[in-house]
Structure formats: structure tokens, C-alpha cells
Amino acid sequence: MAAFVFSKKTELALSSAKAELEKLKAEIVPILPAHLRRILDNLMPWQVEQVEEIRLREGRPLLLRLGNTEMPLKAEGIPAETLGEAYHVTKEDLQRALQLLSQSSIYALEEEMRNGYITIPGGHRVGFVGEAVLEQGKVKTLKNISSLNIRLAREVIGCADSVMPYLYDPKSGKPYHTLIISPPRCGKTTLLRDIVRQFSEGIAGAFHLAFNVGLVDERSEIAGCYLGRPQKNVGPRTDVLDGCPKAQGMVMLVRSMSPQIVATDEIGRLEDVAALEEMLNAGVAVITTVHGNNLNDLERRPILKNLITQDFFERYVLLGRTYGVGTIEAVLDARTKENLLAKPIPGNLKEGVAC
């Protein structure tokens, strides 16, 4: 039986790396040279599986980023143990990606390319940098390109379920306003992304407890939005504000769309306190993330600072890597500062995945 539930098990890992490698085939490798393609061809499906960014620099070594480590590949498309040894992407790679992506016309990225990324289907976002174009003391465009950064990005349909219970009120039925609080690549964005989606299919299934979601994805990280549609599940009942100020955002969501709660990520200006305010007077429900250790390190910063001796949160999501990425290390009660979980909770994220 043993022998049988690890061979399903197996099996099943083979499938989901089999599935990472068509997704990449059919997303990402398009927008890259011939050559490029057929080096990213070789890779094994679990080496696919694990990645997380693909950086084309002009002159230096192919690298792919893996969780918290990186992978130069050599020209066969095999790991290289040097960066000396590894492929070393040219500036004609370079030109050929940019055609690829602007469908070989390059003025029609101007826009992109003043926001230094454009996000490509599947919800993948490249970023550029070069030489700045400024007019008026503002970037207008970028030129000479010398680098690129292809973010796969990915989901995982379920990584809220543990925390989901202690994020709204069973009595009243309405959810706590939380705040996410995350180091780097520890997944708070994938758990945002899994827990709007929840709150709009209605959590646990049950349509009393489905919402309407109004989300500002300032950066399109947590819906992937192509060409305002978004890429990845956001739910049913979520309305997205693609590539908007989250400040402006949540305020224009509150007054087009009636939102019963607002999402988005990585607070931390002035103006977003402000429109967090004009949400709470509204009686909309606010959750969203900040980067961070732990509440002390908010405390030293003066803006949010505010926020926590306001008790404008009513719970703290604290996210680690104690047992791997995503690991939920503590839910605390706002008001208490008591955590209610009796130990981490084991997330189920993998390396590559987290943002």
C-alpha cells in the first residue's frame, strides 16, 4: 500500500511538472529567440517547475532564478557550475525578445517601457531597464535596453485555506480588516491572490459568505491582468483595478463598484493611509500586505505606525519560512496582540512560487 500511495504520489508530482512545462512552452518561451528556446527546452521538468524569474543582461551569464537560489545554464541548456561557463545573452537576444513582445514594433511598448514592465498573457510580467528618455525631468521612455527580468507568475488555489477561518467574524458573517505582514518572497502576494479568491466564491462554498471584492492591483502581481483581464483566479464576485495607484484606486472602487471588501498590496505611503481611512468610514472591509519581520518593524516606520496604535486592523497575518515558504507563523488579534494559532502552520507553497 505504502509503495502504491508514493507511486500515486509520484505520479502526481510528474503531471504537475509535466503542466509547469507546457505552461512555460506555451507563455513564456514565445517572447524569446530561437536559441533561447531551445536551451530552455532542456531543462528538466522539476528544474521548470522551481522557476521563479528568467534574466536576460546584455554581455552576462543566462540566469534562472530559483527560490532563493540561481542557475546559470550553459548553451545545451544544462547548469553551468560557473558564470564563466554559462550562455552569455547577447544584445541581438535582446532586440529579438523586444521584437518579439512588442510583436515587432517597438514604439507601441512606449508606454510600458515608461513603467519599466509589461505584463504578458498568462499574467507573467517582463521588466526592462536601459537608458531613461526624460522630458521635463520625467522618464518618458526607455532606450538601449540592457537587461530584462521574465517573472513567471503562478498561483496556488488553496494556500488560505488554514488561515481563512481567522479572517472573519462567524457571528456577523463579515471579514476582519487584516493586514499581511511579509519578508521578501515569503508569498504574500499568492496568499492575497488565494484569499480574495475565496472570499469571492464564498468561503468554504457557502453563498452567505461571498463577497464582492473590489481589487487595486497596482503593479498587475495579483491578478495578472492582460489587457485588464485577469489572468489568474481571482473569483467570481472580484472586480480588478489594473495598474491604478492603490491610494486612488480603493477610493474609485469604492464609489463605482460598492465593494463589501477592498484588496491590495504593499501599502506603506501617506496617501494609502489616507484611503484606508475613507474606507473604514465607508464600512468596507480592507485587506492587504506590507513587508516586514514582525509588528516591531512596522513600529519604526512613522506612517504605519499610526495605523497600529489606531487598531485600524483588526488582525496580523504574519508570514515566514520556519517550516518552508509560506509558512503562517502567527495570527494575532489586533486588539490583544494574542496569537491564535497554537503553532506555525506549514505553508504550501514551493520555492519559485512565492512573491
Second form
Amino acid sequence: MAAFVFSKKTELALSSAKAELEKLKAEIVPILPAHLRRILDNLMPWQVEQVEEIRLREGRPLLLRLGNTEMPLKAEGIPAETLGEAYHVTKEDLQRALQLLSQSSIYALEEEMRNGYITIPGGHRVGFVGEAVLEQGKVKTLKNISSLNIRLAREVIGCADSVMPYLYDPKSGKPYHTLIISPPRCGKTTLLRDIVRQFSEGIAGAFHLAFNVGLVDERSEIAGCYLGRPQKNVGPRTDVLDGCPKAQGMVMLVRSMSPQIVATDEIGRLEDVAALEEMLNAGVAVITTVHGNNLNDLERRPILKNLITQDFFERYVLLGRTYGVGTIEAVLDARTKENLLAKPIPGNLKEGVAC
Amino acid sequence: MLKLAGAALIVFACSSFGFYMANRFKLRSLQLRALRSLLNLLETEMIYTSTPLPVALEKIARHSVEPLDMLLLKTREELLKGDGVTAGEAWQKAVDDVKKLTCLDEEDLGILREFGVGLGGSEKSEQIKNLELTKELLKQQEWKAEQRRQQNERMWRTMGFLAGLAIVLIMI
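Form predicted together with the partner chain structure, per the form predicted alone context:
Everything in the complex follows now, all chains and molecules, and the chain you saw is the first one.
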């Protein structure tokens, strides 16, 4: 009987993974030129699962980034042995991809051209570079686009399960001010997204532990908004301010949406810190992330130093790659600097989740 | 009696054909003008409100006259299929699909196809150039069409009737 249940479970897991892959393909394929649409077809499912980036560079080989490795591809999607054998991307390919991802409305992408990226349905991000056109010393737009980087966004529902118990006061149910510290590409955005979702849904489904969350998503990475609507699951009580500068956005949210928690990604500028202090005075819990390996790293950065020394935050979550992407290395109590975890928790993120 | 009926039928048929041909000259003028106003609307949507092309096309189609709204809707439909078609290709395909329904001549259609090449594929300043050029060319075509209409409209109308009469006379 147990065996039967197990097999049923694995089967379910497999079919849901398959459905996810199909969904991923359905989102990515429409923006690729017709002759490159098969590039994901010849890969093994576990390889597709790992694809982080698809890189199109004019006149250079077509490359897939899978976790820590790279794979040059022939046009039919067959992995090439050497870079020389790989399909070389043409200007026409780039132009076409750009047209497809903008629904042939490149003229409407002014803002995106200035920023160098666009979010497509499904929350995936396409970054591009080319020749900058300047106006009064500032980038007005990009022309002659020469590289595209299609970054696949994945959400891992439940990846915050193991840290959630440390992120709120068990007695009062009040969420702690939390800072997630992580080197790049360790899954911090993915973790933040799931934390937001869990607070928003109510921890373990409890109504008294559900909060209104205001999310400032400056780079459309957390909620992956397309036309303002979140493409990722960020919970039923989450209000997303998409594409807004963090500092301004946090203040706006507090005034307009009365959140109990404000979440945002990658703080680091002076105005961000000022806004965070304002949040504290407004009685709103803050959950945010920062690039770094450990606390000492942050203390060396003048702008962030004060945040650490003044004990603004109550919890630090440290991410790393000890047991693969998304390993939660430690959860620190900010006052005592005591590690609340007995040992690092391996991330249940799959290898290859973009931060 | 039967002869008379036959004769009447021939005259009627020939003059209808004449009227039809005369009407085509008029319609071509009208359609060229409609195209120009359609491009003006498209320019407003694209340049001033930065509307994505599929949305803009649908909006303008609602304000456009008969065969031309098909041109817009077909382009939109093709674009949204997700087959990897760019707006330019979708537009050119739509031009070929609807050309039978319009009264435009090959020269007019050529201008439209040419317009498709750059449609949606560049930033605003380039799009404006493309739109302005096309509008200017269509204006010239409109002028030519007007000239030809004046020359030919009456001729076709009377000629249809007269040709019908001539056939009847020969056959009698």
C-alpha cells in the first residue's frame, strides 16, 4: 500500500513538473525566431529544468546557460561540441526576436530601451544591449541591438518553508524586520518571493498570521509583472508597485495601501536606507535583500553600515551554495548575533535559479 | 417579344458593368483618402500614446471603412497567432489577402507593401518617417486617382450603355 501511494505521488510530481516545462516553453517559444524555436526541444527534461539563460549575441554562437555550465547549440537545438560548430546568431535573428517580444511595437519600448530590459508574460526577463543614443549626456534609447539575454524566471513555491518559523514573533505573531544576505545567483529573489507569498497567504494557512504585503518591484523580478499584473504567485494580500524606484515606492505604499509588511529587493542606495528608517517609524515590518557574503561584508559598505550597527533589522537570513543553490546557511538573531539554525538547510530550489 | 426582352437584358447588363467600372474609379479615390486618415490615426496611437500595435490596429479598425478594416484586423490576427511573424510580414500578407476586396491598383498596393517593411520594427523617429513618406505617396496617388476619375468616370457610364446598344443592334 505504501509503495502504491509513493508511486502515485512520484507520478503526480512528474506530471506537474512536465506541465511546468510545457508552460515554460509556451512562454519562451513565441519570442524566438521560427528557426530557433526548437532549441529547447532536443534537451532532456532535466536539462530544460536547468536552463537559466538563452543568449543571443550577433555574429556569435548561440549559448544556453544551465546552472553552472554552458551549452553551445546548433540551430536545430542539438548541443554542439565546440563553439565553432554552434549556430551563429544573425542580426536578423536579433531584430526579429526584439519585434516578437514587443509584439512588433518597438516604438512603444522607450522606457524599456532606456533600462535595457523588458519583462514578458510569465515574468521572464529579456535584457538587451546595443548602441546607446545619448541626449544631454543621458541614455535616451538603444539602437542596433547586438545582444539579447533571455533570463528564465522560475518560482519555487514552498522554498521559504524552513525559514518562515524564524521570521515572526511566535507570541505576538508580529513579523520581524528581515534582511536576506546573499551572493548573486543564490536564489534570494526566489526566496523573497516565497516569503512574501507565505506572509500574504497566512503562515501555514492561519488567518491571524496573514498580512497585507506591499511589494515594491523595481525591476519586475519578484512578481514578474506584465502590464501591471503579477505573473508569479505573490499571494492574495499582496499589492505590487511595479517598476517603481524602491525608496519612493515604499513611502507611496505606506500612504496608499496601508501594508503591514513592505518587501523589496536589493537595497543599497542612500535613499533606500532613509526610506527603510521611515518604514520603521511607520510601524511597518520590512523584508528586503542585499548582495553580500556575510555581515562583515555589509559593515564595510558605508551606506549599509548604519543599518547593521543600529540593529535596524531583527533577523538576518544568509544564503549560499554549500548544498547547492538556495542553501540557507544561517538565520541570525540580529541583537545576539546568534545562529538560530543548528546546521545549514539545503535549498529545495533546483540548480539554476536566477536571483 | 422574347427578342425584346433579350435586348433589354443585354443593354441593362452592359450599362451596369459601365456603372460598376465608373464606380471603381470613385471608390479608389475614396479608399486612398481613407487609407491616409487611417495612417494618421495609427500615427497618433503609435507615437503619442505608445499603444502596442495589436491594440492600436483593433482600435483603428473600428473607425475604418469596409475593406480597409479587414486589412487592419487581418494584420492583427496574423500578429497574435504567435507564429514568429513580424508586423511587417503580417501587414504584407494582409495586403495580399484583401487586395481583391479593394479598388486599389498595383501601384497603391506596392506603396502599402513597402510601408509594411518598417512597420513596428524601429523607434519612434523612424516610424514617423515611414508613416510620413507613405502618407505623402498616397496623397500623390489620390491626386492621380482623382484625375483618372474625372477622365474615365463619365466615359464608362455612357460607354456601357452605348456598347449594350451596339451589341443589340449588331445582333438584330
